[in-house]
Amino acid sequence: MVLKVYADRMSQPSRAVIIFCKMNGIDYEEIKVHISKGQHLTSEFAEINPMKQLPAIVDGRFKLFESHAILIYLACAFPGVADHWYPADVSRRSRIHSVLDWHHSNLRRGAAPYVFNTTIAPVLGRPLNPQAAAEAETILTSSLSKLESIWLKGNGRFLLGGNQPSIADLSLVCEIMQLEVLDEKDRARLLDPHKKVQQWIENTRNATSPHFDEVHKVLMKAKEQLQYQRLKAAKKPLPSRI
């Protein structure tokens, strides 16, 4: 039976995965799940992922959720996946363990708040919480710190002193490019100070082309329509005080 995916491409480690599939030949069925129109809380997909949470996976029998563990499987399960992105070596498999450990109780506890309180949440009917989008941001610009003194500190193009991507890369660089809707400004001043951050983006994707700007053509395609938005709102003529 072919792996089906259940992804939706606005989500962050939904791209991940579906942008591994495709770099390792892996036949795959993506069956979209849209977080906006709450699908991933129906009862239905609840027999999938029990969490409600995207991305999943079925192969054959076997049910799996969280990307990282989703990540981690496609790349022990399937044939000729290249060893770079998941390797045998204990201690450099190991290191990318540390790696998106760090990832979820850092760099995504900053991007991902930030960017639903300071832009997402009124598309999906929230309001904006100030507060909570602060504290994200405290959180986001530290992690970028630890990015390039800690991950990106050698001379390697990519995370751990590596010249080729592992599953690491690919999972961190998905959640940074949520970025990309915000007002450009605000984007800019949050990585403007990163270099070496902006340099590993680049040589991620580049050495996941064509599918890393694929996948991500519907972000994209957000980050226009928000800008269009925010056009239209700075035109709008003021009320009259009459």
The other form holds:
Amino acid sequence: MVLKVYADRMSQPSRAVIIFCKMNGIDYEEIKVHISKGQHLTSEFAEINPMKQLPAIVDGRFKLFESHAILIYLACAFPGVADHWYPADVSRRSRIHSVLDWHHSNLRRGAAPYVFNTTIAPVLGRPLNPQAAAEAETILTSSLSKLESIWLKGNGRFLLGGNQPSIADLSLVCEIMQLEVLDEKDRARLLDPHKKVQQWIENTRNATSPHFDEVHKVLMKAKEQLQYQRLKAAKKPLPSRI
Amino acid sequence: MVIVIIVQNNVLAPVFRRPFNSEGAAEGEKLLSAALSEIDLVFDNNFFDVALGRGGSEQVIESLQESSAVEGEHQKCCKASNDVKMQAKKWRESKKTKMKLKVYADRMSQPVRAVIIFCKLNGIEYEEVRVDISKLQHLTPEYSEINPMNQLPAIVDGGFKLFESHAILIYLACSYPGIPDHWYPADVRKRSEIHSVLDWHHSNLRRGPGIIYQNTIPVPVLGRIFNPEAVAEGEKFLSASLSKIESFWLKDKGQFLLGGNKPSIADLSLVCDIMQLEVLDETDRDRLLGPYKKVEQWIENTRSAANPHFDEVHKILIKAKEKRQNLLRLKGANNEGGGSAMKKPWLSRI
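Now that you have shown the form predicted alone, what about the form predicted together with its partner chain?
Now the complete complex, all chains and molecules, led by this one.
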């Protein structure tokens, strides 16, 4: 029975899991669960993940949710996954756990609500929330600073001074990619001060090419649509949509 | 050997029905005589003198010197080997002190308590380095060297530094010998389920008791004031999380999360978080936890499995609660009303 990955490619952690599978030749069936259509809230999906969140996997009869737990499971359970993704060495592995845990309470706590409360909410029929956005922005800017000065300290191309990507790089970069749907000026204001972060995003993208771009196409399409709407609302000239 | 030849050919021959062999005996005598001369030579040349460093014949000296040289080398090797052994022993002893695990801790912090209890339960030798959050010691440059995120807990194991309590618990479970498998199973699927709870915890339960506590108990130096809105937000997360623990994480038969009959690091981490509610009024605590019978039983199961260390490490919460109640009494508030007489929180049972 082939691995099933329940995913919406608009979801940052879903993308991380899918890219990981593709990079490592893990055979899987992608089952699309559209958040914008409320499909994650159905009783059918609750059977897969009672927390009603994405991603989730079913491997034979084994069900699992939470993307970091999934990435670790896949790295350990499937053959041929290169060591750099989730090293066998206990100390190196622990440092990756440390980043992944930090991510939950920091980058993810900042980036996701910021994007939601400034941009995505109306698409899901919810109002924008400037106060929540402001709180999230504080956490986001602090997290980007810490990435720049702590996690990317040293000469490595990836987090923790690594020269090859780990599951932590994949998870965190997919999170930051969500900022693509923001207004261009907003995105530049948040990311421009952080040169190492920008280079690291590029390094991760290159290391996981061509899958990275292919999996992010959905996001880029959403970005285009949102940009179009902004220009329309501002009564500015619209780009050709051929 | 020559003595045997002489005796056989002179004395014992008839016993073995052999004729006396005078020629054989004479040959033996010649050999014996030569051997005895050799011995004389050695003694005449003060063999022992040479051996004791008092001079002697050149031949003997040379041969003894050769064997001395060999002996010398051997002695040198033994000495070197002993030196190395001594150095290694000294290094190990010095490293033992330096290499002793350090746990940077403030027991008012929920994840700190989880790490300390885990160490005590598993006989992991450690030095608890107190970092008082209420005195802002976690914000000093010295502590930033340990954890640049300025949070607790953190550990230093030899030259290895680590922060984030779940990462620490996993590291300790994997690095120290003799830790029972149930804390962090080797089985990939069981382990993954534990990761799943721990990750869920970050975004759910962790945003409950801690937030309620921080926004109920004022700590001016940390900028903490009574903030009813934040408390309400914390209570929302807490209720939703406790509901999920009751209905999902504790749904299977078993005393612990995920249907386990023995605790894992997930049980320890989550229960320590919920324990923060013990500092509140009993009425509030009962209101928040009362609806969740499985959760209450699970807390008690984890406490029993982790005692006496669980109670000892949580004593700091008793003191914090007493201090708070005294302060409120001074302000004239009545903190002892309400709640069921049958249901006593664990703190009063110690």
